[in-house]
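Take a look at this single chain in structure tokens; it is the form predicted alone.
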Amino acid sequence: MKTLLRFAGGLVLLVLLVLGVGYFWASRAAASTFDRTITTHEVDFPVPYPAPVMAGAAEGEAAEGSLAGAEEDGVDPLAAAVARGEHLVRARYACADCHGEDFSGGVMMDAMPVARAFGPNLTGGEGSPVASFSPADWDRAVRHGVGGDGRPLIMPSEDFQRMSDQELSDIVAYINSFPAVDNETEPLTLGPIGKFLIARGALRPSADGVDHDEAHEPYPPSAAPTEVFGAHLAAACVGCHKEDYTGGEIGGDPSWPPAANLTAAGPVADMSLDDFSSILRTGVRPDGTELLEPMTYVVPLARRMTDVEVEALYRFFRSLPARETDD
């Protein structure tokens, strides 16, 4: 009996030792992931952004059909940019989900023992890291997932890397229209599971999936029910559905189901436009089953999308050849 107890005690000590070594390794690996310095290109853009000009058009004449459009006579260009930015934030890019409705900070993830992460204060108030941001700083943070100190951020930049200069400028104009709020959010806290996932490469900062030298388009495509415009909109889906839209394991909260395959091998191939629109805007499939997180976060955005945007997305996804999910 004593021999058995000694064996059991030794086994427990061995397991604890292995767990301790593993946790130390995971902690070091996770820390080194966020302590790196990443170099990105430098960009500049005005706020507000000027309306596009057609080739051969008179100076100041906007491109016909452009998402930006021409500023009407007597309309303040900054007011027009703020209005465009509001649509982008409320219908496409879900900034408020992480940064709060007033952009003074919000909860990105509260899923310990994975992680607790907060979207920082984006107003000009005390505790805001963006109070003195230049356009290059906004580009680095939003489209590259890199902070002012060069370190990776908890920012889904894979979804934003195809954002045009004008769209980012419009979003900055909209956010800057909010009053300053004093609020300093807590830094990222990684739990043991989160550290192990990062150490194994199952979770990674979005900065590792972005080309930091690729130039950005100055303007978005024309707003029309086309595959080209749909491809531009669908770029905000790649963080979950992957670059090839085949879906699979998302990462992040372990309770999230795999993302759907959006190519012809997935459910969109058999949907009508009406079904596609209804699912996006109600969160309920034709069979009565409901969408699960994180797709539930998309529904409030889709309700604010225009019919043109929804149809463009539908046409793009329907154009994708069948590819099987890798996971």
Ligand code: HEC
The other form holds:
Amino acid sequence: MKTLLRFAGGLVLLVLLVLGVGYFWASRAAASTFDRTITTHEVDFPVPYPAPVMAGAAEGEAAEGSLAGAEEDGVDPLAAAVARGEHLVRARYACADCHGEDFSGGVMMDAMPVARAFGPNLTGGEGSPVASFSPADWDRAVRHGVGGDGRPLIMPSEDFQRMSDQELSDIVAYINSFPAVDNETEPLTLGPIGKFLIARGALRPSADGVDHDEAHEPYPPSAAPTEVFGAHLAAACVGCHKEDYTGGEIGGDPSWPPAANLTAAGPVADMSLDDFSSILRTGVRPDGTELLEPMTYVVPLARRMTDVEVEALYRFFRSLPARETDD
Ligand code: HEC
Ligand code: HEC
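Take the protein just shown as the form predicted alone and give its structure as the form predicted in complex with this ligand.
Full assembly next; the chain just shown is listed first.
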């Protein structure tokens, strides 16, 4: 009996020791993942962004593009930029889901023991990291996942990296149209599971999935039901569906299912445009089954997409040859 007790006690000690060493290792790995400075290219862009030069437009003063032309037409360039930015935020990039409806700060996830992550205040009020942000800082945070202090952020910038300069500028114009609010959110806290996910490489800061020297397009492709425009829109889905759209494990919350394969090897191959549109916009498949989290987060965005955007996405996915999921 005594030996058995001693054996059990030793086993408990051993388990505690293994857990302790494991936790120490995971904490170190998580700290070294986030305590780094990442350098990116420096870009600059105006807010509001000038309208594109129309093909065949007259040479001369109008060749700049441009603001002058837009004003002549009676359109206020800032109001036009804010309206475009609103659509981008509400139908494509989900900034308000994590930063709050009025951008004064919000919750990305409150899921201990995985992590607690808050989207900071973007209004420029007290406690907002963006009060003195230049366009280069906005580029670094949004399209590269690198904060004003040079450290990697936990925000999903892989989905934002292909945003054009005009789109980012429009989003900044829209966010800046909200009044400054004083609010400071808590910094990121990683729980033990979050630390293990990072140590195992299952969860990585988006900065590690972005090319920090690649130039950004000045303008998005024109909005039409084309594969080219669809490819631009689908770039906002790569964080989960992967660069080659074969889907698979997402990382993050361990209860999430793998993301669907969106190439011809997956369910889109059997969908009509109507099916695709209704699945994205209602979250329910024609057979009555419901989409699971986190794909459900995309549904309110898709509901605000235009029919042209949904059709462009559909055409793009239908153009992808079959490829099996890697993992
Ligand atoms: C899924 C949630 C999520 C979405 C969507 C999201 N963010 Fe964030 N964002 C965060 C979190 C969380 C942080 C703080 C990150 C950290 O501390 O690691 C952050 C940080 C930032 C920062 C501050 C960088 C700094 O220097 O502190 C800016 C600017 C920003 N986000 C802008 C945006 C914009 C613009 C969009 C939409 C295009 C957006 N975010 C979409 C979660 C999100
Ligand atoms: C936050 C992660 C995430 C993002 C972002 C995301 N998806 Fe998904 N998606 C998933 C997951 C997970 C599934 C599998 C859901 C299920 O099994 O119910 C899925 C499934 C799908 C399906 C298959 C539905 C079916 O009938 O099986 C389509 C189509 C789809 N996504 C399209 C998109 C498009 C288009 C975008 C970008 C606009 C996008 N997704 C962005 C995670 C995501």
